[in-house]
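Single chain ahead, by itself, as C-alpha cells, in the form predicted alone.
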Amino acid sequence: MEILKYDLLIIGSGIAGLRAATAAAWASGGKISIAILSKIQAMRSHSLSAEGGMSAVLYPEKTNDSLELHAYDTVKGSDFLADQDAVQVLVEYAPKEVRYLERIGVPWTREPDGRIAQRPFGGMSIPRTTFAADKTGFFIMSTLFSETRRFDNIHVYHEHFVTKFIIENGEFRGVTAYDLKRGEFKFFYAKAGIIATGGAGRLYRFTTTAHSTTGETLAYALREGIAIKDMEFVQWHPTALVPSGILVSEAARGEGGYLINKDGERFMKKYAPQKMELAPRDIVSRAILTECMEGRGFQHESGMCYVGLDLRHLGEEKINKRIPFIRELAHKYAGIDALSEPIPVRPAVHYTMGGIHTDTWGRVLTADGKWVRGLWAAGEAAAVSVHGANRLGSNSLSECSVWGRLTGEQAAKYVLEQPPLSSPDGKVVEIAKKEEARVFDKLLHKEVNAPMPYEVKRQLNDIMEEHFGPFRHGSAMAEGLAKLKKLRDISSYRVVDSSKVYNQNLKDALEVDGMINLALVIGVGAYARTESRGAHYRLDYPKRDDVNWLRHTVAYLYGGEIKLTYTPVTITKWQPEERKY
C-alpha cells in the first residue's frame, strides 16, 4: 500500500472542490501541498452539467435587487427551514464570485450594453440568475479546471475511489483510495480535508443526476462520527426530459416557457397564481404530478404520465441565442424541435438539500456540535443550512463557489498554523491495511450466493421511488424503512470480476455499500418529521408546522442504527409565514 503525504485533500472535483483548491492555493501562496481526489475523470464531475446559472445581486442600483431580498427569496424559498446567518454570508459573497469566476475567464453572457446578463429563477423577487447560455456548469468547470493547472502545489489524481475517511480523537488524519486506473489501494496522510463530493440523486431511479452521484461517501463520513442534516428534503426538478430524465433547464421557464397539459391549459395559474411557472421547485413538481394523477396529463409510451414544456412562442432567434442546449437536447434525446412542439418533461429527482452537518463555515460537526478537527465540507456534500426544505434554483452554484472559498481559504489557514507533517504513526497505518483487506480481500472475493451490487442498487431505487417520492405517507414510509433495513443486512455482494485494475463491478459494490445507510437516513428523518415543509410533503401531515418542526433533523450512527436529534433554526431577521407564490 503506497502512502502519500499532502497538507490538504479535495475530496471531490465539482464546481466546490475546485474552487476550494484554488483558494487554498491562494491563501497559503502557493506553500501547501494539494491533492484533489475524484472517482471519475476530474472534468466528468456532474457540476458539469449545471445548466440555468448562478444567483447574485450584481446591479442592485439598476435592477432595484438587493442582498436583502436575495436572502428573502432564498429563506422564503427554504419554507423557512435555512438558516439566516447562512444566507446572509451566501448572498454577500456571491457577487464577489460571479466577478472572481469573470476574472479567470467565464463567459457570462451580456446584455447589449455589456453588463452581465441575469435572468428570473423560481422563487425570485427580481432575475438575479447569471448564466453562461445554457452550458453555465461547462464553462465554469472548464475555468476553474484550468485555473488548477496553473499551480504546481495542486495534483489532481482521477479515478481514485475514496473507501473510508480516517479519524482519530476529533481529528482528520486522511483517507484512504482505489486506483481504478492502475488497480492499487493508497493511503493519503493529510493535515486536513474538504469533503466536496455533491449530492445523492441515483440513490431514485429517475433523476436528472449523473450516475457518479451516488453519495457513499456522505455515508463513509456517518460511520466515522460524522452527522447528516436534513437528508429528508429530496428535491424534484419539475422539468426532466421525458422519458430519459435528462434536465431541462429552469431557463427554459425563466426566458418565458410555458408549462401546458393535454387540454393546452397553463395550469400553474390553479397553484401559483402570481409566479406561475416561476414558483418554487417544490410547488411547480406537485403540479405536474397533480396533473397526472388527476387524469390531465400526457401519457409516454414508457407509461410515464408527462406535461408539456412549451417554447414555441419564443421564437427561433430566442431560443438558439439563450437556451440552445435545451433545443438540442429535445431534438436528440425526445425527437422534438421545440420552435415546433411542448418538450415532454416530468419532475425527477435533482438535489439533496441535506448532507454532511457543518456550521455556517463549513467546518465538519458531529452529532453533539464539536468540530472535527481539520474538515471541512462544501457544495452539495454540505448542508450549512442555505437552502432548508427547498431550494430556489440557481442558488446552488452560487453555494459551491461561495463555500469553496471559504472552506479552502480556512483549511490554508490551519494547515500553515500545524506543524510539518511527520509520518503516519502506526494505529493510523494499521487503520489503512485493514480497509485495504476489506475492500481487496473481502469485497472483491467471489460470493457465489451473494447478490450482484446491481440487483441491490435496482432494489433500492425502486423502493426510494414507491416509499419517498414527492407525496409521502407514514403507513408507506414504515413499510419502505422494513425494505431498507432487509437490504442493509446483505453483508457481501457478488463481484464477478476478479481483476484489481478497473473493475467497476467492485467499485459499484463500494457505491451500494454507502448507498443503502445514506437512503435509510432519508428514510427514518422524513418518517419522523410529521409535517409538510419544502420538498417534503406527507398525505398524512399536510400542514407545516413551525411549532415542533420548525428544526434540523440531525441524523448518526449509534449501535449500528441510524439515531435522530435536532437542532434549532437559525432566526436572525424573518420570522416564518405563510408561502404564497
Given for the second form:
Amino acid sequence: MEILKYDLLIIGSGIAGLRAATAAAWASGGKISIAILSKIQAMRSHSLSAEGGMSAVLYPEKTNDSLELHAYDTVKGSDFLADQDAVQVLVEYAPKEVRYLERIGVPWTREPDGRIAQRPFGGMSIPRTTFAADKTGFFIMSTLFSETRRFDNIHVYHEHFVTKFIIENGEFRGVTAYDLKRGEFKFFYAKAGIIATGGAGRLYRFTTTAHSTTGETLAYALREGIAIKDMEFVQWHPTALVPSGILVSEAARGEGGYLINKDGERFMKKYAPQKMELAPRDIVSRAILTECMEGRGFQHESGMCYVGLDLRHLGEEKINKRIPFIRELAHKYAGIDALSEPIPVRPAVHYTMGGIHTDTWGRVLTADGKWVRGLWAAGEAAAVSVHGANRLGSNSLSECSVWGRLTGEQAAKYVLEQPPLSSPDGKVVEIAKKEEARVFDKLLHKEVNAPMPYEVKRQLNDIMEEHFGPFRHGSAMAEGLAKLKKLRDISSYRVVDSSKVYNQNLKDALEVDGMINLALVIGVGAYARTESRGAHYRLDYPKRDDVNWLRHTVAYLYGGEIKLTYTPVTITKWQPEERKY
Amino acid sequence: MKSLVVKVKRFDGSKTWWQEYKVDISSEKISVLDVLIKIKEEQDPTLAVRYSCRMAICGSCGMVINGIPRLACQTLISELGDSKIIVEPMWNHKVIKDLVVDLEPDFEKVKAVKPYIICDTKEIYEKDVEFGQRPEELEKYYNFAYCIQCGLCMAACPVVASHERFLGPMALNAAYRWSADSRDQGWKERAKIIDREEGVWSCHLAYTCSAVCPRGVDPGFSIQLLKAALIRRTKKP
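Let's see the other form, the form predicted in complex with its partner chain, since the form predicted alone is already up.
Everything in the complex follows now, all chains and molecules, and the chain you saw is the first one.
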C-alpha cells in the first residue's frame, strides 16, 4: 500500500471540487499541495450534464433585479426549509462567481453589447439564469478543468475510487482509494479534505443523472460519524426524455416551450395559473404525473406515460441558437425533430437537496453539531442548506461554484495554519491497511453464494421507484423500509472479476454497498416526516406543517442503525407563507 | 425481440482475444453502450468499459465500432444496420483492459499547450470585473470549445499512429481555442510550442480527426488556422 501525503485532498471533480481546487491553489499562493481524487476521469464529472444555466444577479441597475429578490425566490422555492443566512451567501457570491468563470474563459452566451445574456427559469421572478447555450455545465466543467492545469500544485488523480474517510479524534486524516488503472490500493494522508462527490440520482432507475452518480461516499461519511441532512428531499426534474431519462433542460421552458397533454391542452394553467410552465420543479413534476394518472397523458411503447414538450412555436433560429443540444438529444434518443413534433417527456430523479450536514460555510458536522476538524463539503454532496425542500433550476451551478470557492479558500487558510505534515502514525496506517484487506481480500474473494451487485442494484432501484417516489404514503414507505433493511443484511457480493487492474466489477460492488445505506437514510427520513413540503409529498399528509416540521432532518448512524434528530431552520427575513405560483 | 452478436476485442494485461456475446434486445433504438452494459450486468461482469453520462457529453465511451472510432452511447443499433457488432478499444492508445485505454498521455499533451486564459493571473483572481466579449468574438472560437477530450480524433489520426511525440488534433485544437479567445494574450507563448515539427507541421491534412469528432469540433480546420496564423505572423489566430 502506497502512502501519499498532501496538504489538501479534494474528493470529487465536478464544478464544486474543481472550483475548490483553483480557489485553494490561488489563496495559498501556490504553497500547498492539492490532490483531486476522481472516481472517473476528472473532466467527466456529472456537472457537465447541466444544461440550462447558473443563476446570479448580474446587472441589477438594468434589469431591476436584486439580491433580495433572488434570495426570496430561493426561499419560497425551497418551501421555506432553506437556511436564509446561507441563501444570503449564495446570492451575494453567485455574481462574483459568474464573473470569475467569465475571466477564466467560459463562453457565456452574450448580448450584442458584450454583456452576459440571461434567460427566465422556473420559480425565478426575473430572467437571471446565465448560460452558455444549453451546455452550460459542460462549458463550466471543461473550462474549470483547464484552469486547474495552470497550477503546478494541483495534482489530478483520475479513476481513484475513494473507499473510506479516515477520521481520528474528530479530525480528518485522509482517505483510502483504489487506483483502477494501476490496480493498486493507496492511502492519501492529509491535513484537510473537501468532499465534493455530487448527488445520488442512481438510487432510482429513471433518472437524468450519469451512471457514476451513485452517492456511496455519503454513506461512507455516515460510517465515520458524519451526519446527513434532509436526504428525504429528492428532486424530480419535470422533463426527462422518454424512454432514456436523458435531461431536457428547463431552458426549453425558459425560452418559451409549452407542456401539453394528449388533448393538446396547456395543463399547467390548472396547477400554476400565473407561472404556468415556469413554476418550480416539484409543482410541475406533480402536475405531469397527475395528468398521467387521470388519463390525459400519452402512452409510450415502453409502457411509460408522458406529456409533450412543445417547442414548435419557438422557430428554428431560436432553437438552434439557444437550445441546440435539446434538439440534438431529442432527435438522437427519441427519434423526433423538435421543430415539427412535441418532445416526449416525464419527470425523472434529478437532484438530491439533502447531503452531508454542514454549517453555512461548508464545514462538515456530526449529528451533535461538532465540526470534523479539517473537513468541508461542497456542492450537491453537501446540504448547506440553500435548497431546502426544493431546489430552483439554475441555483445548483451557483451553489457548486460558490461553496467550491468558499471551502477551497477556508481549507487553504487552515492548512497554512497547521504544522507541516509529518509521517502518519501507526494507528492510521493500521486503519488504512485494514481497509485494503477489506477491499482486496474480502470483497475480491469470490463469494459464490452471494448476490451479484447488479442484481442488488436492480432490487434497490425497484424499491426506491415503488416506495419512495414523488407521491409517498406511510404504509407504502413502511413496506419499502422493510425491503431496504433486508437488502442491507447482504454482507458480501459476488465479484466475478478477480483481477486488480480496472476491476469495475469490484468498484460496482463498493458503490452498491454504500447506496443501500444512503437509500435507508432517505427512507427513514421520509417516513418520519409526516407532512408535505417541496419535493417530499405525502398522500396521507398532503399539507405543510410548520408547527411540527419547519426543521431539518439530521440522520446519523448509531449501533449500526440510522437514527434521526432535528435542527431548526434559520429564518432571518421571511416567515413561511402559502406557496402559490 | 432481436438477437445481436457482439464481438469484443479483449485484453487482460497479458493476452488479447476476441470474445463473442449473444444479446437479445427488444428495441433497436438503444445504444451500443446500453448493449455493452447489458453484457456486463447479465453475462460477463469481467468486461471493462468506461462510461458515465450516456448522453454524448462526458466523453468516456470512445471506442472503435464496426471499424469507425465513435462514442458507444451515441451509436444506436438502428444506425448500424447490422446484427453483428464488432467492438475494439480506441486505436493509437495503450490498452489498460478490454475497451478501456490510457488517455493520460493525450491529457498531458493538452496541458502542454497551456489551455487557459493567459494574462496577468492577478486580474483573474483578484479583480471582480467582467472582461467582456462581443458575440462576434465568441463566434471565433466557440465551435472549437466543444471538445470533450474523448480521444476519438487521436484514435483516428494517421500521424499519431506512427509519431508518438506529435501533439495531435486534441491538443492543437485546444491551442487554437484558447489563442483565438479575445480574453487571451497567450498566442506568443503557444506559438512557440506548436511551431515545431511535433506541433502543427506534422499534420498531413488527413482530416480523419474532424470526420470522427462526435461534437463536430473540426480540429483539422483549427490546425490549418494555426498554420495560417504562424505563416502570416498575425498577432492572434
